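Presented as structure tokens, the chain that follows is alone, the form predicted alone.
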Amino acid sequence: MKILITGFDPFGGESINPSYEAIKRIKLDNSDIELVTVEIPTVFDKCIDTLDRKIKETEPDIVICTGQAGGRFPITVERVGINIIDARIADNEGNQYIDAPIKSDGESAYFSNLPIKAIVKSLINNKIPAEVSNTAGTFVCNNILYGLLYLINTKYPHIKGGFIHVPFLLEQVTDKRNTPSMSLETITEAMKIIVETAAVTETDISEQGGAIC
């Protein structure tokens, strides 16, 4: 089984991101995935051609996309992303749409296929804080979310895929009072249960992962 894992560049000010910095660092123990890791540039228009790109030059089973969600405290897995930027800072290029939609023949929002609830289970019973999310926002990470939803529905019906967020790093809440943050060895540990949850789970578990508001 081959499974593509991608993680953004920094943005937003900061020299590190911690979704590339994790993959980058995995060491599966199962012998039968190969894993391909690949930067995204935080760049509305271009993380979805990258990834496109990707996706066919590696032909993977199953793709998952991960982002930095500075301000969660848990690994967040995403159910749905939705066709819809709404920017309230620019990407790295400059770029800020408002109110706009991310594919003018998509549908209004795409769910992951993932098998998001068994991949939290997994995390909390290794003692690694994570939740079901149920917004990506309306960001890079809904971006690339929605992206390879669409791709899935529209292109590539074979793949199973969806989006991970993760807290930020130690040292990028060093000037940031009572922001939450988790150790890259901790971030690394939830990519790599994550992966080979992902790929031995056929079907989802059916547990209470919803939320109130």
Second form
There are 4 protein chains.
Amino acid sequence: MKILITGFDPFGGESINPSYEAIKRIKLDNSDIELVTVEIPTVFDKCIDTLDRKIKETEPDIVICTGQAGGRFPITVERVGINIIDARIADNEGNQYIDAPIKSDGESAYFSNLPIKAIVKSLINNKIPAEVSNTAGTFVCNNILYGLLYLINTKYPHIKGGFIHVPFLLEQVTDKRNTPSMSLETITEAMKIIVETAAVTETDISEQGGAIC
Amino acid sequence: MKILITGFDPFGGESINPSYEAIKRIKLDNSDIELVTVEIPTVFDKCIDTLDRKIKETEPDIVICTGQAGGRFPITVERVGINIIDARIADNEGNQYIDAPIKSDGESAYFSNLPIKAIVKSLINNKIPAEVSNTAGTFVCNNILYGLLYLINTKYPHIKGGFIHVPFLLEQVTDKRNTPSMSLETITEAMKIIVETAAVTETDISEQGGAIC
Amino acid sequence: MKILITGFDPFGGESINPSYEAIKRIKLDNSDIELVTVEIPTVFDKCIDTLDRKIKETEPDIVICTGQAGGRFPITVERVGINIIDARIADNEGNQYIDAPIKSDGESAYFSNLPIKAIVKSLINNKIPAEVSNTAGTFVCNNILYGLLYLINTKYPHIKGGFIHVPFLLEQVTDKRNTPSMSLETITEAMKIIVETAAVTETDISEQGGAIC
Amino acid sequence: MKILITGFDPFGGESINPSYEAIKRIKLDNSDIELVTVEIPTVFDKCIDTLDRKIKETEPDIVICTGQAGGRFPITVERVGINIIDARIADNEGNQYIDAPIKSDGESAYFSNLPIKAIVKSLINNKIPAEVSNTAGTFVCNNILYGLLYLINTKYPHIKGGFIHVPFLLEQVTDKRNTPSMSLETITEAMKIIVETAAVTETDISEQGGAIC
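With the form predicted alone done, generate the form predicted together with another copy of the chain in the same format.
Below is the whole assembly, all chains and molecules, this chain first.
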């Protein structure tokens, strides 16, 4: 069982990105899993190209992309990527598209085929706040999620994949008021649980994880 | 120019739904618009059937559905409906589907073809907090939004349509801590601006209105 | 029955202060009340001097000071002023004291002698979100509250007085994310209710209005 | 150097109180400090009596009381205790006083004489979110803070003392939406830093730590 996990480099004025900090510290209990860890640039298009190259190179069974969700409280497991870019800020190479499709020949959205409910349940069972999310935004995180699911749906139908959003680190909020955060230890532990849950879950569980709005 | 606007009945323990309260009070300045106002039941499937019947009956140019987004701060103009129901609570007839598609032959998502950016801009120009939203949740609001866009894409290609989420009313939060709200007067004024902006906007403006996550 | 009500001028980068905007629009139903409305500078010391002068000049029975509480959701009726200045930003004349007492011969705190519970109840009965607050901060709002109560305790024992914090106006948050606001109409209506409740309440009601923390 | 530190037992429907969980796990680096750890009942009056007895028995140089602040984001170092009880819920023995003084012969408020600014700075230097708070509420936390400062001001003038509020633990918010939390490891580390900073700081630093409101 090979799992490719990606994190982004810092963006939006932050000097650190909790997603990559966490994934590079993962220590698995399950020795049947070979984990490949990659840092991806916070750049439209290029992030998908990097991911595609890495998939070709490593031939994983599962791909888990991760990113920073500043302002969210729990670990959020994304349900769906949508075919749009609408960038409130520029990416790390200055691109700022407005209402552009990610893939002109792609569907309007793809649903993650990770066991998102089983992952949320495992995290909560391990006392880590977690929820399903129904939007990965319209910036680079949604971009890589949609891009990954497009690749799965068009080129790699045997791969399971999805996206995890993590809160700011403690140190990122010491100068921000009323902003949620999570320790690097907790996020790293969450990542380990996510990887191991994805590895062993054949079929997702059926439990409500919806949002009123 | 005929516009059909819908609001929901109360749900989730509330005794009032700000969406219908507001739309039934709209007073338009633009006399070229004929406005048809309907209350829709907060019930899966049935809400879409009611909407379809109303569309057949009234033959509108534009359909705007509206609903309550308890916990949101601004008026939010929804960008996309997704093909899933995942109900955290039961609807008003006791249905609580988990991870079920809304339409088995529908696309995974449809984008609103209302001028969502022009609407947000008009609201802000009139000093009313407003944002584009990238998720209408997975309950009945997303259900009617997806259902409307499915109808537009399969049966009524000439219609423009979308969904507006409104915050709790002031009176709904007097017993809730740290919960945002908006006065009925402000929501009603917002609805008027939305209807009149939708009526006169041929092509949406291109302005960023995205979300990082 | 004469009531002196004060609001502050804009501060902290805002171009408007909801407190003064609201109080100058109050229209009372109760014709037995003579209402005197004053704008006070957002400046330490000077605001208290201005208030003292106005009290001497108008000889009110009740003094209600009001100010902007950006970030709060409901109307908040302050319970207590504390004898300290700790300014996170400079006041409107550039003063920024740190951990300085307001009055070197004053008590460590004074409790408002307005009927704060009756005021909260009247507001909620009129469908306006309201709470007792146990801190007016350590900037100019606490400064005028403490200063008023110091004056009442040392010079004007027959006067009843206190402080009301109001949220941002709608227009102040159109460019701020996840920030609560209230319409000018609602804040103005709240101010009218507060003035009329203060005027007719001899003894405050006994109802819980506390905070866990 | 002897330091007495207290935490509360669980209250308000929670099965755990992060304050006591954290303090009983503190491991100090500074071997000059003798740390005495006590669990205090979440009960008005009785908590102060327990504290007084413990102070007599252990003769500490510094007393740090701690408690749970559900809903707060950072570690908060309280500046002031006020002479009032206004209980929104009953304490653990069913007492629910409204607008009652804590000590009929006490001052209206007492300021903490812990080095609150130095403590906040140490925490932030160690990447732990922290702020000064200007209200400990009107429930049992403010009760013990005010009670401690009353004891210091009337019986133990050589003691330094104050109060620390800590957020919910991760596990306390897995079933609460949009509620901040902090890991037990982080809170425990924070407590160690607070104890060691209090022990070595003769005079507090002068740095702004105020609140606008």
